[in-house]
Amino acid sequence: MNAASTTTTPDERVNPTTTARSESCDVLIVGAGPAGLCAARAAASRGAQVVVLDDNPAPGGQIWRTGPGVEAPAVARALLREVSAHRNIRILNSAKVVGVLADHWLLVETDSAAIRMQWSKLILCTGARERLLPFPGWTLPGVTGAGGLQALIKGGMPVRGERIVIAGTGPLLLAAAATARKAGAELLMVAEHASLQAVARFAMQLPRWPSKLVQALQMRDAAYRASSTMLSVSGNGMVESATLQQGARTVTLACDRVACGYGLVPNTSLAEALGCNLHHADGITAIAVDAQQATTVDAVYAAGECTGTGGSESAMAQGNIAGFAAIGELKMAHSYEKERARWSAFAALAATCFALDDSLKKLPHPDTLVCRCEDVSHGAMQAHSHWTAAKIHTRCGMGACQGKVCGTAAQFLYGWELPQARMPFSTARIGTLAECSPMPATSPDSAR
């Protein structure tokens, strides 16, 4: 395999004013979470030149995010040491993919440069984002997602002494609660939307995965309540109280902060732009892959939460398979299939027990904002029959988040299909966007 290189394309010889540099590698990995790091370690094991792109300032992804006084778990630290020991792995932090330039070429933006990146094999480990569902008061300062609360606390936000209510559904709620308690917050309630029967069914199966059972026991919280749903948040310019449906009764709690999340949604924009097929199951759209984690596009693989949410253990198994498959080490890839199957079964159980139901569609009132960026209400959205019509008439999805929040909510609330993501995939500097001219037709090896 060839060493990573920096080259000059025909475009750049004709246009000397271009600010982008061109680079190439054997294996390009997008995402430095558990899946991406495992894929990098596997792909580099036989000498392939590997580049890992991640939009965070440090590797680890959302699940292994660190911050002031927050250390990554032992498994993450060990994996990072192994990855760092490979001289043929280069991690570009604070780097985001802006668009697809041509076959085997991506446009990437870092803090200081635009890069035209050419690859022979590509592994998508783009992770997932939190699903937020609108309810009255969800736009008040002090309301975040459950995962968002975790990220803020790990980033140094002080919550000591604050009264916090966490609501939504799924195992992430307990993880967020544990993070908040450790930081000194007072947990008033962890409101799980799933029924007590569903939670009990999930808990009874945990002995099949001993590490998850131990984790659940460590994070158990006296404030946890099943069959409980966030109805609204009130306050004068900030959170002051939260009203919840708890079984047959309604309760209002005076509080300082609310975190509410309804699971995770795979990030598939880059895969869609590359032409990869998606699969739909349990209300989730994810990247379709085969037994080797290969997508339907030649030389493109995918691993981790972007193929379906399943936790760090599943992501690591998939990342190992994708990394070895990308360099042709199919025997090594096969050796991780049993582990992948084991954690896929856990993911399937969680998806079943914490599935969303139609009662959540009744949470927003007509005047509740669905698109926070453009101040578009639930009533205004309901006046249209599909996403494109709503976007044209109301500007929903045209704000800073580019539909990542309101589009996901609209899929659940109205059953709308969203159009394929278009370039640029994220906000970018004008100088970077100026590099979006078509690339010359080249083979994956021509720039080396």
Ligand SMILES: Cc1cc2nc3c(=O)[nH]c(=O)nc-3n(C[C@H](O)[C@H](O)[C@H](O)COP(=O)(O)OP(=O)(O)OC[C@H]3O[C@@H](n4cnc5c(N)ncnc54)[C@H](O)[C@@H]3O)c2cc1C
The other form holds:
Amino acid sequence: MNAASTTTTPDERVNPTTTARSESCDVLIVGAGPAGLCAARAAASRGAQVVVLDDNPAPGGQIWRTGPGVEAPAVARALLREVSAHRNIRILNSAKVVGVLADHWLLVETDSAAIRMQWSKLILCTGARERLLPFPGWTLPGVTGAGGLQALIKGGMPVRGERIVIAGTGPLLLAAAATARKAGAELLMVAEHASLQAVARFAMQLPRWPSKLVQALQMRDAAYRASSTMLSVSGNGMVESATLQQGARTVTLACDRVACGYGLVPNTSLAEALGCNLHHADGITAIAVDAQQATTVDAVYAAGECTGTGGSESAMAQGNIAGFAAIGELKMAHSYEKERARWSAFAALAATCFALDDSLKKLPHPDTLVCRCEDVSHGAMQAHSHWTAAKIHTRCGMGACQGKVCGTAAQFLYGWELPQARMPFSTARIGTLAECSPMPATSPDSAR
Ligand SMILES: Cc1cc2nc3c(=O)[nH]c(=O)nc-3n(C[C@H](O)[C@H](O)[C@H](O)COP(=O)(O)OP(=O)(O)OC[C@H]3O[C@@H](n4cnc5c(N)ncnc54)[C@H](O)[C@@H]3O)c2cc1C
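Having displayed the form predicted alone, please output the structure of the form predicted together with this ligand.
Let us now look at the entire complex, which starts with that chain.
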């Protein structure tokens, strides 16, 4: 039996002019990272028809991203094999949710089609994005986020022999450095903004999570420096040098590439559009969930880093809980709660030790671009008192990334609240956007 049923006639019923096809499933999972894959396996365990969709060309999410010569770890390979072979699970790669059409209906765009996807239960496993903060030179070719560099290398970008500086804050810096070294790059410095005391506090607690301790020991890097902050990058059309603050002194390093990221921010756009409540803590906004990973909207669950950044182990535990809870297997869901609590404690420690401090607000100069899609400078943004005014007057957030980068930076730099995300959540084909007309409310069963 197929995991999802494809219908040919409901198109006429919901929109007489549509070219999209309609599909339906019992459980729809958005995101095929550690959380989504675990949720899929759990939700399909009692026969429910499950669809997992992800905008990447292959499942695995951020941490298990593969590419030429890059293999996912054994635990990921086993999970991927199990999910891919499951008769009740269908994985849709290169498929992104671009909008909410009606209650229990999402609009999905694949490489070749638009799909109106109807679901009975929905599990959001949309992960997190890297937080980029502007500093002079950050828009030069050759500057990326730390996770961004890692993704590019995994995707096949050659860095052999390149001199690289990695900066920002959080455990992702060391993961990116390890990937770059393995690919033959020369790491000049891994500059951690957090103080030596904060890093030591984090390291001293790691024995509570032995696998993380082993990981940290494997990834330790001689170029790692705490209390170090990227100030600027210079070069003529490409990266030529990076200047960093190291304690009281300033150092300039000749280099070919710079990667700088300040932790992760949960990806909440779809949850917001569905009306799910968010929760705010330590400057991070995430999807609010209860003990069973249920959101405040009926039949909608959320798991993994969209509910708060905490690493793949936490994402997997949450995915299992959400998947079982969605099919009413509450005893099974409950059995993963201890595991979730263990990794929540790790996430809380990382959040405190690598919290951003206000000194980072001084990094951009008045002429530093904050919105790099629409070329809007820090000075131009500062002339306004809130995001909407800045957007109306400067076009910030109206470019290709739809404010995902500059909006997050503006939240931190100016303390602005961002309005609720609206569809389309990402760039989409005209043919897909034509499907965005309102649909009459239907019950999940009526389109099958
Ligand atoms: C760039 C980057 C690199 C990272 N590298 C590491 C690392 O090396 N080591 C580590 O421990 N942690 C890393 N992390 C942290 C990592 O995100 C988590 O540890 C783990 O992957 C979280 O799992 P998840 O399932 O919650 O989310 P993810 O793995 O992020 O999976 C979410 C998936 O949902 C997809 N998605 C989101 N919105 C939509 C939509 N509207 N339509 C379709 N698909 C959608 C995303 O493309 C993504 O594939 C990285 C994070 C980022 C952002």
